[in-house]
Each structure stands twice: as C-alpha cells, then as structure tokens.
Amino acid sequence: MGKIIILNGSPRAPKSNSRRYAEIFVQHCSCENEYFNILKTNHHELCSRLSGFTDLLFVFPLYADGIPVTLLNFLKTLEQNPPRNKPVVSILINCGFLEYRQNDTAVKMIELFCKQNGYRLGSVLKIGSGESILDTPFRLLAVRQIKKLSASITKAKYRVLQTTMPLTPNMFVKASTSYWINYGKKNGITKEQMESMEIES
C-alpha cells in the first residue's frame, strides 16, 4: 500500500474549501497520508519530502480559469528541485461554476507540468459548484466522489471523476445569489456593497 502527500494549493489554504475537501479525503483514505498547506516559505521543504511518497494529491480551487498562483509558484520550485523518486500526481479541483468542465483548463495545466517533468498523472476529481456544495444536501455527492478518488489512488487504479449539484443553470444562479447575499450579511456587507467596486476600500 502506498503513502500519499496532500498539498493544498489554495491562496487561503487554512480557511479554504480545499481544506474541507482534503479533510474528507483523509477521513476516507485507508493508507498512510500527510497533509500540508503550500506557503511562500515552505516550497523547498515540501519538495524534499516528496521522495518518501508514492502519490501526491494537489487540492486547489479554480482561479481565473487556471491554477492559483500559490500552486503555480510551487510548481516552478518543484521543477527546479525534483524529488529523487517522483510520486504519481493526482488532482482534486473545485470551482464556483455549476459546470465541472470549467476545471478542464486548470487540469490540463497540471497534465502539461507532469508531461514536461516526468511525473505520471493519476486520478482527477473535478467538482462544480464547489464554493457551496458542501453546505447543501448535495454534500453527499461530493463525499461519494471523494471516496472514489481515495480508493482509486490507494489501489493505484487511477481514473477521472466529476460531480456538481443537480440544478438547472437558472436554479443555480438563484441559489448562488441567495448564498452570497447571506454570506455578505454574516460579514456586515450589503448586496449593494457587493455589487459595487468599492468593497475593499
């Protein structure tokens, strides 16, 4: 049985949905694993650890149709500091769009990195509506696919998986609008403020 290192590439890793997805993965993972947030200060430390693992799982959100800069900068360091024994690279990516296929470009970016640097690509799980699915009854759909992801990596039977909330686009827009308005209220921000360009001033 292998050993998995899980790296969270979210810019807000400690408080991210990616962390929540990683926690679910760990709960259902039957083999030894370790979890780390990718920080500006730990790239070389993480690179040096990789040789001790058979598998590497990147968990991250979609940012501007690609991978977040946190992960991009780590990949640049990893390219210059490859481990002696390269693990199989798997991906757990989520996006705020309803369509999980919106993640495809970011997945291809990781595929290209693997191809150019001699890593085998393992399993991929693409989650749509990722910003909110864990806080709805549809959480079960995400958990089910994460269980399958964990089993595929553990058994080295790699596969591509995907899930999203079973809503029409109109229903999703209405639900997501309500979600963000309520999220703003919790933080003392009105709908009008969220619609303006002055939200961070």
The other form holds:
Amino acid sequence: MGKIIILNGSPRAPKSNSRRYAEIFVQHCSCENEYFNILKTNHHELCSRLSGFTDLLFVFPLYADGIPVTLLNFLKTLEQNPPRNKPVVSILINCGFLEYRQNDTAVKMIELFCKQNGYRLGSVLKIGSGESILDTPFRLLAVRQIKKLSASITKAKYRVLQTTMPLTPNMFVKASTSYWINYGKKNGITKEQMESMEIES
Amino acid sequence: MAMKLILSDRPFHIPIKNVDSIKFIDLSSLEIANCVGCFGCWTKTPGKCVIRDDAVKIYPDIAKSDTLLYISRLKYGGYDTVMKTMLERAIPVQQAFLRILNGEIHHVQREVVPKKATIIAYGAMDREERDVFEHLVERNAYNMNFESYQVIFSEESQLEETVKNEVKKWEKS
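Please move on to the form predicted in complex with its partner chain, as the form predicted on its own is already shown.
Below is the whole assembly, all chains and molecules, this chain first.
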C-alpha cells in the first residue's frame, strides 16, 4: 500500500477550507498519510520529505483564476529540488463559484508542472461552491467525492471527480448573498457597507 | 478620468510621451506581500486591503484604467510570482457578493472601468504552455472586467521591442 503526503497550498492554510477538506480526506484514508501546510519557510523541508511517499496530494483553492502564489512558489522550489523518487501528484481544488469547471485552468497548470518536471498526474477532485458547501446539508456530496478521491489514490486507480451544490445559479447567488451578509455581520459590517463601490477612498 | 496603465514584472526604459495619461509601474521594484485570504477587503474594510503595503497604490489604478498592458513572465501556464502576487492582491476591487455573468457565477465589481487589455507574456516553453495561458486570460476577462483583450507571446530577447511597439500604438490612438 502507498503512502500519501498531503500539502495544503492555501494562503491561509491553518484556517482554510482546504484544511477542512484535507481533514476529511485523512478521516477516510485507509493508507498511511502525513499532512503539512505549505509555508514560506518550509519549502526545502517539504521537498526533502517527498521521496518517502508514493503519492502527493495538493489541496488548494482557486485564486485569481489560477493556482495561489503560495503553491506556485513551492512548485518553483520543488522544480529546483526534485526528490529522488517522484510521487504521483493528485489534486483537490475548490473554488467559491458554483461551477466546478472554473477550477480547470488551475488543474491544467499543475498538469503542466507535472509534464515539465516528470511527475505522473494522478486523481483530480474539483469542488464548486467550496467556500460554503461544508456548512450546508450538501456537505455529504463533498464528503462522498473526497472518499472516492481517497480510494482512487490508495488503489492507484486514478480518476477525475467533481462536485458542487445542486442549486440553480439564481438560488446559489441568493444563498451566497446570505452567507456573505452573515460573514460581514460578525465583523460589524452591514450589507450596504460591503456593497460600497469605492476602492481605497 | 480614465487612464492607461502598464504593469510590468521587470523594469524597462520606455520613452513615454503622454506621461499624463500613461502610467508605467514596475512591480518588481515594489514591496507587495502575498494575499493572506482573510476576506478583510470584502467583510471588514470593504474596498481596502488590510495589508498596507505598495499594493494599495496599485489596485485603484487597475480599477481606474480603461486600457491595460500587463507584462509578465510565464510559469506553468500562468503569471509568474511578481504579477500573480499583485493580481491576487487586487481583489478589493471586487465585492464578496456574486452575480451571474454569461451564465456563470462571478463576483460583483466595485467601480471598475471596463478595459481593453493587452498581455505580453514571455518565457513560454511550448505551445501547450501558451494554450494554458490563453485559457487563463479568457477567465481573467470575466473577473477583471476586460471588455476586450489580446495576448502577445514574446521571446525574452524581443521583449523590450514588443513593449515599445504596443506603447507606440497607444500613443497614436
């Protein structure tokens, strides 16, 4: 059986949704695994650990339509410091939009990294509505796909998976509006303040 | 008043005649930290980033410009670190709230002028990398309010000439 290293590439790794997704993955993973946040200070340490793993799972959010700088910078370090034995690279990506396909460009970027650097691409799980799905009754849809992701990596039967909330775009916009209003309320900010059209003024 | 903005990930010596309407910013000379994903610019201080470094001078210019030129090295089919760091820090120009645009979910923009964007990308390794980047810019167009855009791939050795040619076109228009 393989051994999986899970690397969280979210800029807010310790408090991120990516961490929550990784925790669900770990709960349902039957093989040995280790989890790390990617930090500015631990790139070399993480690179040196990779040889001991058969699989590498990157967990990260979509950022400005692509991979976050946190992950980009780690990939650049990894390119310069490749492990002796290269693990198979899998992806668990989430975006705040309803459409999981909005993650596709970021997935292609990792695919390109793999091609350019001699890694095999393994499984991919693309999650839409990823900012909030875990706090809704639709959580079970995300958990189900993460279980499948885990099984596919464990058995080396790699596959592409996806999920999102089963809502119409209009319903999703309405639900997300309530979500963000409540988010602002916790900071003492009203909907009207959040809707400000002003930028730095 | 709308402006023309050049954001570059490296310095250039470009003779710009219309300095009142064309602004050149070399991002590599500035202090710009990574976005930390705190959502402060959406839910605490709407429209303002809580990290008060040089990025807070740049994203208002991005929002105000009607003509944009981005100059960036490519890495894995995306913008390399210098440009991508700035673009991630530009999310205060959007609201947290979502809307439907061309049948897809996107963020509502604050006061962001629709743009004609040109992206000069250098350092592409092959056709596949250029394809991925073109996909990326197509996605950017929805989220960064590009009403039109063109991507120009340049050899690094030809970069300065490519940039000068684009700026000349602006000055003629």
